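Just the one chain here, laid out as structure tokens, in the form predicted on its own.
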Amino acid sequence: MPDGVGIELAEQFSSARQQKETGELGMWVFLLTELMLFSTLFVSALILRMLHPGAVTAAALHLKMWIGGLNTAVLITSSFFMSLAIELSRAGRTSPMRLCMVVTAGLGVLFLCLKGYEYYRDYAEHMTPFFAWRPYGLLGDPASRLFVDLYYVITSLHAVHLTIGIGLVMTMQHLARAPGFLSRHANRIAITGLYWHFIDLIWIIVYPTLYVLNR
């Protein structure tokens, strides 16, 4: 099919190519602003480690390396299926594309379940300083408490983005059931994929920054 044939064109665009490039540019701009947000948190965690290495290490030893590592593998695998879904969408293969997107979203849910279990283990070990009725395990060490606070801010913010990503992926795979969806809106799958890969990239930075470097 020639480029642009059959694509549903919004009135503000003069061509399908312009609409596609504008959509992708908008997503890239949004992702760059999100990257700046996460970068501020990452730099804060690294500076804290430089200033208080002992306190940060004491707190980081309570992080579950195996869960973080497993979650890294889960998200990398999900990105593989998302990439496959994008290629299938370009080939017009709706059914296998939708299956890959369901697998992608399912792996995202698995990540959240593992992260929820890790939070539960932190709570059981008194490593949740924001619960006033449960004394923090390293009480009297403000630097370690700040590190744990940063850990929760970063990982919970990532979890929010992942939840949004799961919703987007499932919405796209549901809309793709409509006849002719891919011929009109294939770029939506690619844009959704950009967001998903961003979530993956952020976690690939989170894991070494919070788990690996501080042990």
Partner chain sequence: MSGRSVLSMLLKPALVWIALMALLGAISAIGALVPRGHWWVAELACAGAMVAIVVLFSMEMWRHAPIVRLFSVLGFFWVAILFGLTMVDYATRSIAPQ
Given for the second form:
Amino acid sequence: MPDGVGIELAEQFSSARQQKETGELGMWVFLLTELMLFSTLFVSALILRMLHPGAVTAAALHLKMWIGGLNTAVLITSSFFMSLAIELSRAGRTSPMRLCMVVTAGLGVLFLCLKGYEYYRDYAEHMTPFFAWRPYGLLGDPASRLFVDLYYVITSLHAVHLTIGIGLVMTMQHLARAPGFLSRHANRIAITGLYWHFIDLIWIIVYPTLYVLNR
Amino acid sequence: MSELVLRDAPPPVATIGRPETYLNDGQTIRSWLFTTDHKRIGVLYLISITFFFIIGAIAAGLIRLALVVPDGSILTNDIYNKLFTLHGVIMVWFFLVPSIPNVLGNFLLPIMIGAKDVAFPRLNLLSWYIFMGAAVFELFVLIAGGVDTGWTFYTPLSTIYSNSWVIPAVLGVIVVGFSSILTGVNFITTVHTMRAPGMTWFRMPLFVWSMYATSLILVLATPVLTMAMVLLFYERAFGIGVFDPGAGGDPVMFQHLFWFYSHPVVYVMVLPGMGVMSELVTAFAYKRVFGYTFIAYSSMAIAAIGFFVWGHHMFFNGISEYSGMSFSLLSFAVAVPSAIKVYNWAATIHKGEIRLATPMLYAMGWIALFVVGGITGLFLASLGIDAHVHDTYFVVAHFHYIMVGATVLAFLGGIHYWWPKITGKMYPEFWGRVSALFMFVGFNMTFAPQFVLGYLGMPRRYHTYPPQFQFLNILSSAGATVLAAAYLFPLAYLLWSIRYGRDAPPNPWDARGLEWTIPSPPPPHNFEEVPVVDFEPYDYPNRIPEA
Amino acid sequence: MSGRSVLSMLLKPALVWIALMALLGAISAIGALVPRGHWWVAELACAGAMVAIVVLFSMEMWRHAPIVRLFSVLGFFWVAILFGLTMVDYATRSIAPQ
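Could you present the same protein in the form predicted together with its partner chain, rather than the form predicted on its own shown above?
What follows is the entire complex, opening with the chain shown before.
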């Protein structure tokens, strides 16, 4: 490791390598639980598609695929900057690393704005079946309402995770302001990055599952 | 005057010569509530789950009381339904799941592998706070409002027909799941990265293996329950229709998701018990464990195969027949590793220097009850027999033999075995044996009649029954009284021993394992220096006893 | 300080970005142009490739200790159990054995 990059040993560990591996493994095991969490929703979506193929296809055509696709590109780009930030953290270069993390979080915010705009368009098209007071715009099978509801459940859960991710990345870059941060907590950037890439990964599954495969 | 004198001269605290232990390392409430010491967190869990066990047991007692008469005149239907839901929810999520992992696991796992603490000590404390928050909230919901769906929250009863407090109850279950997940993540990482030098995988005590398998299940299964409960919440709050056939959903899907968690979680309850068993049997047969690798691998096999069998809870709830057949076949497979363990313990006891101390009595009781519970599980896994006995008291008796018989006996056996280590005090041996005996008798008297009742056709969860079933029901309720008394014994004499028991030596049982090499109670950081493990597990001398 | 230039640090993330964008383009193009037929297999393959790229390269699976690698695979295996055994039920509901 280059100068100025290192790990401050916590009480319960006996070596820096042990501490680094523990952090990484802990994050991966946690991401495992997140993967199972989202998979439960994906399996629900698949079951719905199997039980009501016609209604699901009809409803899916009303989703704004171009916003979904654009958002995927935004997240892929944010992951690019996160990867760069991790590389920079390993070289001990704090300032460009922090800049990359701010760009990462900024792209996350852009994603949320686009998502918000998409929700607004859906609302305008009366695609809000969970509001009892607002008439539902798409005609046909009741399963169409269910698909649109599921779309909101999945995308909003992802948005919650993304918001947590934005908070995490911004907190980390803020903490990294302190002199010598990378010499004490170099591994934290990579662990934050794991979480960010994972949120990206989930969206990469959500996009085809909801928008593309059902067309 | 005398008051003034006392204030002026506080008596000096006798600290000289007193070894520093985790118990006297700070004695304020604050030092307990903000501790990151895994041993103190284990003790916090012990106190909390004992409280919730008592609540759940009182509910069970009231249920048995109501079933003494066939016409249901003691409790109203509504209160009866709310009581068995309270009993199920509290016992499953707030006692059985956290019982052995969070109490004995927290206390022992780091010591057994020679670590100073778990991998993420603060996360460990957070897990306790989440647990307590969820538990207190859930208890309030179940007592103030009540829920009448049973602990399974089956749709569409829970989404459409029930008028009780389903939404807050579901939220409590979601939150307590995070506590399980944090514990699971912590234990998995601890076992992987915190082992002392020389502590290879196959030198780990079998208790650690079983905790590792348990944590894997917690981590992989709990999120699915969380999401199923979130969907249930959305369904009831906003009517999204995902479990409503009228809206294009499928109520059976809830059962798939629910049992994807809840069947593996049965192994979360029993695997730690198996881990405790391996420790007790070797220590009190004073013999090397028979087939160490088989027991270790069978823990992993149970954890893995446990995920393939959830459909046997749903044979007659609308799943396809092919699906039922495959789940039935896979369910038979999971009996194999469980049987391997039982045979191995029997072989370990064979020709050992057996000491029938209290923990060993619990262990013997455990084997008997687990075999009965396990064999009846095979009955239920067969499609034909299940057609006759599903949703009857046969099922109730079966899973109580596993969950109460196996888990609670292992928990109590483990508490007795490690009590000297946890508190530094010995419990009164005579009363220990008496309570173990009473528990075994009381348990069988409570649940054995229920096998008969179920086979004769008494459905579960009903408040009234035909009068010809009354004799067996009274027998069962009488057994429950014996069982309740047997639970009160340990509660009383263990508390008594904290103050009046004699001091425990570091290794009162002459047992093997790292936890017995350190003082009782252990010092704050477990080991004076990091231990180097150069011995095999359970290295008992294997002497042949004389005639 | 490290001898690595920013340019060499850029290389891997940039390659990953190009690959992911290309696959995203392919998936979206198929989705937009061919809403019928068996093209879903190609879409699924593209999505699978994207997931693999993120796990292998962005999340640096190859840099981690073997045990971490095992856990990253384990998750997907358990997802397969959840999907597989649930689908056994839904796929055979309309067929009754004789």
